[in-house]
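Take a look at this one chain, the form predicted on its own, written out in structure tokens.
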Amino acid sequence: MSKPMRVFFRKTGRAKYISHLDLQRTMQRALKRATLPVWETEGFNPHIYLTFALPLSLGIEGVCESFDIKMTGEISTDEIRAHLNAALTEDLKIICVAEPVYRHTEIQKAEYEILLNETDKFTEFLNQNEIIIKKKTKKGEIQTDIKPLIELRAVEGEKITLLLPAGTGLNVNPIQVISAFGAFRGAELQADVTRTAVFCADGKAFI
């Protein structure tokens, strides 16, 4: 028998310019080297059992961040917090282990917190008629009006927060509306982008 864990971890400083795939081996790798009772996959090439629920892009900070494992031995969650952290680095950090409660498609929004070296006219930037911008699909590239799709939280000096669509769906990434601000200033900005929160359909945070 096998039980599900959801771990939830920050991923920041150098770790956010980890792709998602060396990711993914760096937390097998930290697994084994935590000698945890983790459930592999049967077969010719088995491996841990692990899924992320939201991949981060590239370059972005989360402190929010999580991925399903099964174990199959007793083991409370206090222990694979400390065993995880003792085989991962400063930037790479678990919070807490818990049984999970919601499925991964379920993930409806996400929260962002963006610092940008330039936030004037944002307000402005938002009140246009419709903000488009190009997104690759399979089909090809398509222009896509992402005005609708914006939640402004809060505007604080050079801090900016946004909710934003996440998910097996529909998704729009932050940095897709930081350069679409960029085009509207006329200007190339610097900005620092951190995933706060991830929320599911019924408005309640992903556990």
The other form holds:
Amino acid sequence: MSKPMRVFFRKTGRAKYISHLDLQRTMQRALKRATLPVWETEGFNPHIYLTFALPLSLGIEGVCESFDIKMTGEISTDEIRAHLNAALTEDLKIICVAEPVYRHTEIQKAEYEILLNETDKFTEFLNQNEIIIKKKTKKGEIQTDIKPLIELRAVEGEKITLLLPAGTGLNVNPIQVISAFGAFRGAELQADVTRTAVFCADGKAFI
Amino acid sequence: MYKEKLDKILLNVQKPARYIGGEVNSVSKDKSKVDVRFAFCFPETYDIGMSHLGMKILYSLKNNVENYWCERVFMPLPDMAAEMRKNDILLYGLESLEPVRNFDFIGFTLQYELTYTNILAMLDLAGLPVLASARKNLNPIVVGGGPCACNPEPLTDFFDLFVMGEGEEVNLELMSLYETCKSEKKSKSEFLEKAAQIDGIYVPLLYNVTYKTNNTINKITPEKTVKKRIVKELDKAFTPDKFVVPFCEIVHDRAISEILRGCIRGCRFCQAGFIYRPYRERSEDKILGNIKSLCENTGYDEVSLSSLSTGDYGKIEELLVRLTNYTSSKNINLSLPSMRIDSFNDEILQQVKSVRKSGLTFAPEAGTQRLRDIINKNITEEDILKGCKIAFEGGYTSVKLYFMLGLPGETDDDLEGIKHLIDKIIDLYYALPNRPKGKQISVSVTLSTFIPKPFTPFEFEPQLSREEITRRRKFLLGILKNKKVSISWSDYDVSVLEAALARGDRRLGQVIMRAWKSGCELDGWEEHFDFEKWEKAFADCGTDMTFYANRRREYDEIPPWAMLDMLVSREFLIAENKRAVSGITTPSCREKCAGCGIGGVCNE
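Hand over the structure of the form predicted in complex with its partner chain; the form predicted on its own is what we had up.
Up next: the whole complex, starting with the chain shown before.
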């Protein structure tokens, strides 16, 4: 008998430099330190089973990140949160724990807040006929027009809020948007990016 | 604090997590309540340095004192170093992200001769003069310790003092003295004079060395020697119950527990075997308790035992049974490095196998009994074949074997002996009725070059010339042609430089300086090592590596490290050298005391 649980956490400050693979190991170790009744795989090399909803690129902060685990014993969601937080660092903190509602495959979009040293002409940038970015794939470099994929939520002073496709299908990395904007402006931009929300196909927040 | 500046550059460098700190169990303190700040520098990259147990011990030891704060510092790779210079970021501590130039101590652990230029690079990145004489203030005091500190002479230009032997007690004594001197506004030279009164502290400035016309040492004054410090009872020595857990992968990402210190064997080439004497064991209870708390506090799923020879632990089988009872119940993998082939048996193999199968490595070092007797590697061919048989019957199909080229007294017969030994191992495998079915055996052979080191019976011996080592290697490769055998070897350039620095004197300071100035850094990395620059640095200073590496030293020659006392007597080393020449072995300390001079503190 094992009960799935979804753990929501934030990854901020120094923790934004932890790569996705490293984060996975970091969380496995935190779960071990927290001595929670978590299900481990039963193969030749047993390890704590956990799956992340949506990997976060290196250098981006996140305040609504999540991973799923399976609990093998009775323990309250508050206890899971408290034990895990005691085993984590300041920059990696559990916000809440709950039974999952949506499946990972239902994720479609993510919202990003971008603090830029230069936001001037951002709307002009978005109003171009096309925004071509180069993507490296196994077959070489391909060019994609990401203009139809970018939804601008707001520009307030130095802060830009974007909604971008995310999930198992289409994905656009906000860093790519910023570097395209940088190229458009002919300037090297300094950006602090935070993923602030993840949405499902029905438009509701991924929980 | 450099957080903001670092945010601008870290995404431009490889594996940024190693430059930002903030890991689980890293220690942050309120600096207004801290009196002594210590930058513990490992002159290699994070990935290597973070694997090192000594650093973890001293890090926790110092941070356990409320008003001391010890931070970690590693050598940045060229991409990061370039970004730091471009953006005016000085070398900083990973905990506070503040420049170490303002700290009270900058301590380097000296693990390997080829990290010496990294020390200069790090001091320079810190915005400090690399020469000790140019650093006039009380802070920072630049200190060195670790195995290479047993001959720190090539580094005396850059350091203020060295710690001899085990750092557990002496580090805190030194910091406490500094705390007093700082509050009394003492000068650097006043502090250094007082520091020299502490047992185990060597202040090179207080010693004068003169040379003969043949370039050997004429006299070292004063004659007073500095004795290395040891912890008498290992059970009472400070042991950390938690490690900083890195975010990114490092070389050995696991819990490590030290089970014994020193070695009873006395292999004549092995520096660790002499400078870490006396032999001391930690009790089973302490080891088990330590491993439990480490695993609980780190979440590691692998633990390794640290020692010079794991199989020598008195009750090794009982210990392993107790450890595996715990580790297997927690899905933790136990690994046993440093196993001598003669202490390898069925029971140990079962314990290792019960969790996960890892590779097996044995070090016969030499191919014939004659040469193994000369180097006092007290194992027989029978031991080797027995160890391999147990391994093969236990399901292993590959073994890794270490041999050394250029050992004193080595002849071509000994090289042929390596071939015969490998042939016998392969024949043994195929003769076993219960060998793993349908699988080939693979033997990997690693050839290193003998490097004479201070405080060993072979400190008098020359390293062989490049031509001779190359000839012997070619000869061996020629007779070792077998698809089941893969061979790798160390680069002579690296070995000869290591040999020169290991037994070097004070005059090598200017060579190291020149080499670094001409661009030598990260010499331990094949892609960065530039031998020609080193050769030129030696030549520009009017010397060469052969004087230090390839020359036989007479028993009455004063070694550069004569002011240092590693507790093993020089008479003993000379006697052992003579026994080597006659091919006479010396039994292990457990069988019979060899009278090495360590006396009193040794309970073997």
